[in-house]
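Here we start with a single chain on its own, the form predicted on its own, put down as structure tokens.
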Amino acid sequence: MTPPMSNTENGDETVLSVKNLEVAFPVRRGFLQRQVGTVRAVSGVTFDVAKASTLGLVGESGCGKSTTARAILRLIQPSGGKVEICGTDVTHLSERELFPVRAKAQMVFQDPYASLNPRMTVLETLREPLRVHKIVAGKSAETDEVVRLLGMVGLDPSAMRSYPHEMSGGQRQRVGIARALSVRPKLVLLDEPVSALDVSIQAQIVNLLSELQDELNLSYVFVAHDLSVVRHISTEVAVMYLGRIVERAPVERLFEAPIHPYTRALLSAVPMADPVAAKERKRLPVLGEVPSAQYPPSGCAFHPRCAAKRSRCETERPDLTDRGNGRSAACFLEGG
């Protein structure tokens, strides 16, 4: 079976085509650093983006989540795969072949701290990448540009004199979105762009960036643990697990009916309103720890902490496959 059609096949526009992506990281040891191993952090990743939708990528930390995110823009190189960028491989293109690309698409990193330059002014992140991608001429129009960013991202004009050590996260935040925006990208890669971030900045945060995609017909990843926010922003959710994806589906019908035990758990764990729903919710508990990259298990990587688990999940790695009604799950076991 092959997994469900996506969005993107069906006439939508494809901004973002990822097939069998894999990124490995050799482990080195000793005096002459010899390799001894390999860590394989994303492992056969597909999945298509359209054109002004999210794509949510949910897991636990160390699953590869983070790593696909940067592996597409080429961040990290990518070990296998093709990643296609608004009709473009880019996979092995050149750094001089990749400028172009790279204002179609921009990256919103996890801190927004660590993200800005402390010795620049906002006027000076901004105004850079105007500058470098040629997108007005002359210091009078980029200023005016930086201005009109400002306004997108409800920051004041003002806020431009400012250095990132005399904002808030919330702030600085903006200051990071504005500039991916400077470009005019058609796709926004969000690598947990909200966790650094106060739960009430979180709300304004994540409602600024669904704005935008309206207002810009912007395409988004969306890298996440937290999946009520990827709840609320998404279109589409792809669950990875070690490297993998084990799940994807529309966003309502993973939320209403998951299929993998995995997706199970963790739709479980996260916290409701209502203190009554919560205490008659069902807790699926997940077992262990996450197992080493370095050394996956074999058959099914999730089966040493699968409740759920038959004796040919030790044995066989189950693929993705078409579950009806645009899902997908890599799973021996039927539900859903």
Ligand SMILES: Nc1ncnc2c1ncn2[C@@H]1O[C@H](COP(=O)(O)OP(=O)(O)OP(=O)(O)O)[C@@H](O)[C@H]1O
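Everything numeric in this text was worked out from a predicted model, so none of it was measured. Take the two forms, superpose them, and find the largest set of C-alpha atoms that agree within 1.5 Å; that set is the rigid core. Residue numbers count along the first chain shown, from 1. First, how it differs from the form predicted in complex with the ligand.
- After superposition on the rigid core, displacement of the C-alpha of Gly30 between these two forms amounts to 2 Å or more.
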Contents of the next structure:
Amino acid sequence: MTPPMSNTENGDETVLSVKNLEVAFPVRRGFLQRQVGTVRAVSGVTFDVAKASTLGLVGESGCGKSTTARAILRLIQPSGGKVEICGTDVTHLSERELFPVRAKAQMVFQDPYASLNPRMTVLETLREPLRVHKIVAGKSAETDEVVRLLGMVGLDPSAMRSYPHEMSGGQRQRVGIARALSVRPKLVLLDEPVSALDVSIQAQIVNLLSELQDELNLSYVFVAHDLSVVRHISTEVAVMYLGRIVERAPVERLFEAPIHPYTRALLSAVPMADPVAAKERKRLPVLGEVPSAQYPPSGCAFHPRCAAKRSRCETERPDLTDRGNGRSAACFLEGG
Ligand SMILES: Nc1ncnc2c1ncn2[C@@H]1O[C@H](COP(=O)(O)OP(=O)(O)OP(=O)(O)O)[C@@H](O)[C@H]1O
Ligand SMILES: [Mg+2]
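To complete the pair, please output the form predicted in complex with the ligand; the form predicted on its own was given just before.
Following is the full complex, with the preceding chain placed first.
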């Protein structure tokens, strides 16, 4: 039996609930591919996404953003924790049991060229999920639905006959979005959906996603390297560092009053209008590269790069704690 839809305090529907998500990958070496270690790609990740809202998931390369998104959709099996999609615990469902869930939650990938079949026309690409999930019946109804989907993502019906190589990057990503929406999901996980596109096209695609969200009441998890990309579309932002969320806050609070030195460092890379505030931010530089996920630093994993570190940061790991106003941060620094 499916448990009832969970609700947050203000009565909003929770479309996605992630609790203490863990993903560990074995590290194998040599001819015999012996396991020589483990990468904890995702550790204790917890968040909810309400109906029609967006969680922006940001952080540098290798911090576990894609792994989190993939584990939510069970493209990777989590090694611990719990994922609920529209009130259904999907953590241990079989592939057959996952089938109806896959229509509720879809993914859009960074590189639409790699995720679209080069030998399939747009019509064939979009018709496939309609058939598999029995969204409409009959060839002409399918074609009508494909035309409707193309219109929704701002493409002309004639795009139906195109192959991916005949389209621009932006058009291909529109097809990727149409494919995700074809099964009428409630939740869409967007894994760097604009990172491969020209800057001028990025804003168009983000605007399209924003309009679609309003029209269809979609919930998004929007993965990006860069805080500026998620600023205008996010309701809440979670900042990840080496597999953990280090700060989470409503988007404007995060930009106005970031707590974690890592968030502040990421923000210092975002262009700012106010020169005084911009100068303030420069006081917390990030030192060096992200350490290996296989051998994370002791204590707070960020301490070797943190300009504000104290001795306790080298040995103790700060928990993600409530800082008021919907914010939480994993740092021993006062603030909030
Ligand atoms: N299939 C896998 N097997 C082993 N390790 C993996 C696998 N996938 C990811 N990892 C490791 O898990 C960690 C997190 O990777 P992930 O791809 O989730 O990061 P990311 O935040 O999406 O980075 P990027 O911004 O580069 O896309 C990295 O250390 C990566 O090397
Ligand atoms: Mg990634």
